[in-house]
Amino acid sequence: MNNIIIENGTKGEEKLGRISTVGKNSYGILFMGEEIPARLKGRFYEEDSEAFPVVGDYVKFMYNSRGDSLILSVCERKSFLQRPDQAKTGVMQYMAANVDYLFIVTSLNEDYNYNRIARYASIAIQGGAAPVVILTKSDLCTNVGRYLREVGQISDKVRVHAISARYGIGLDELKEYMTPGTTICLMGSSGVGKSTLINSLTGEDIMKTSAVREDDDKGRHTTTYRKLIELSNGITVIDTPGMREVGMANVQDGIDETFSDIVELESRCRFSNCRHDTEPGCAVKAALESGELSAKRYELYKSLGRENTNNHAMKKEISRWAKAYKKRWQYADPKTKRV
């Protein structure tokens, strides 16, 4: 997708752009350096919600310079990040598409949460993006090495850096990700320094920042919706609202890859249906007893797996209900609303 060429457009021509914002019934398309308003073609409402455009999607659209352009189709995605919507049990929230690196930003203060970082990493791996953990405000931490080691043990697919945007510490390590054509999505809680990080890396004051509240060490919400920004150096950034809770659903592959060492241990158990409890020849139990596998990491693996299974089952049930409801009204009399 990085080498797509977007040409000048005139009214009535089919063009290619990239979704920069998503509203309730409206979209913004980044086209020729400008954001233009757009709406969906009617057929989208007849398909599964996963077909709807999300921030980062490349779309084909009918250009209209005097009003809303019409989105015709979504191009094939190379990555797709999603999570359960905490307010709607079992319903997936589609977050971003065509992301190369997911910057999981967390500050080295009360915001730091090992479990949350592992959840973000699983979402990234499942969705096809590379997880990069950015530990901010390292100047306020007296034991940075401990956190670097702990996060590094989550998965061999996770990279981790400790930085201080305030003093410029560790920023040079991030330059390898800042190459033209790359898309970076930032996720993390409010006040962890996502906007400050981007401003520091680009040398431009392009992202609005807010101060951290002194009484509870938490930040104010600055970004209230997902937004794609194309920088002058050819890098694309997707900023997201702060999220303190991250659910799991439909990400078993991501969990398995994040905890690939435990999956490999399970394959070495004597019995294929081993519950890793009282069975003889259990490789997982042996690894726990020897210290090769930490109990904390194993409990997290089991917890995420259970949550993913339960949420995914609920999502499938809700989808079944929705399809049945939609099919019923498809054949209903428009006047009486009866089938």
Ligand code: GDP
Given for the second form:
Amino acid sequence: MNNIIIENGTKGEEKLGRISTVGKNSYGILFMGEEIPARLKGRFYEEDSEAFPVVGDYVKFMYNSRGDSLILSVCERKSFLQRPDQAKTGVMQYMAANVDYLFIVTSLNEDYNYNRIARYASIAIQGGAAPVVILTKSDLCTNVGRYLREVGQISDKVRVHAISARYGIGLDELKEYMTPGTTICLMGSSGVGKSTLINSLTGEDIMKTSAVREDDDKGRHTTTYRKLIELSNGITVIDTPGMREVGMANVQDGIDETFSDIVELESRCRFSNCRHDTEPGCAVKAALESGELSAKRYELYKSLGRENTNNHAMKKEISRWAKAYKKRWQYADPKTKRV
Ligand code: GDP
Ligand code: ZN
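Previous: the form predicted on its own; requested now: the form predicted in complex with this ligand:
What follows is the whole complex; the chain from before opens it.
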């Protein structure tokens, strides 16, 4: 009976699916191996942007076989990756949900950037996903060990592997992450070998068809990215194209966890407001002098923390303005806009 109603297109049936693409006002839901177009139920637009679906979200929706299905609600997130937007306005960009492993992919030639890796790792830890750094193109590098050691020192929560997809080196190490039901999010600049890696891990030539076209509401063609792909081996891959720089607002918790040993040291200073400068009884300075804490790592911790503080302050400022603005128009006369 229900089926007949669906075929008529008059009434849908509530289903559970997973968000695979996010366009401007349109979504794609992966449902029973197919991507179906969808849009949001109106009440979403009264909520904070955090409540909007992101790639990887499980959603309840009203299935419509003849047009857009209607997204009713977002299921509770197991993990949630977010970062400040590129313009550094302090506004957060929500990237992906329900990610088990964040594969931080960087190639062992000109792309390698220690600070960027640490930032991605902080985002993963903060968001509840496990950071796995994958150093690609090891065949082009003569001192792989040095990079492995350096990344390994970021935090004991960060796993690191060096691979060469071209020569099949190191791929076995990644098998442990490839269990059915796992969601892997890939991050890294274009050209570092993400597609090659996924293709060689899965034996499928899956990553080439990552761009799909869809109609936007004005009938023009726009390109959105098929960001979530379910592989036949039960792994789900989320690709985040073109992400180069990652800012740090609101990820102090992630930083503190990544650098938990330094936070621990700071708590051992004699004075609770120690600036680790000239104060007596400073545990941080002692550790730096004894070599227990590397100066480079401490510098990184400080610089990431500083950047974060700035963005956080800016974010507060923006939200204050936004609130004041909203309040003002709330009481305003709709015609004259006068309070
Ligand atoms: P993506 O943009 O991150 O998906 O990168 P691709 O997977 O498309 O790879 C970019 C280029 O790097 C291609 O020309 C690949 O053949 C090359 N490449 C990928 N993996 C390796 C590797 O392990 N060694 C070498 N030497 N080249 C690689
Ligand atoms: Zn101190």
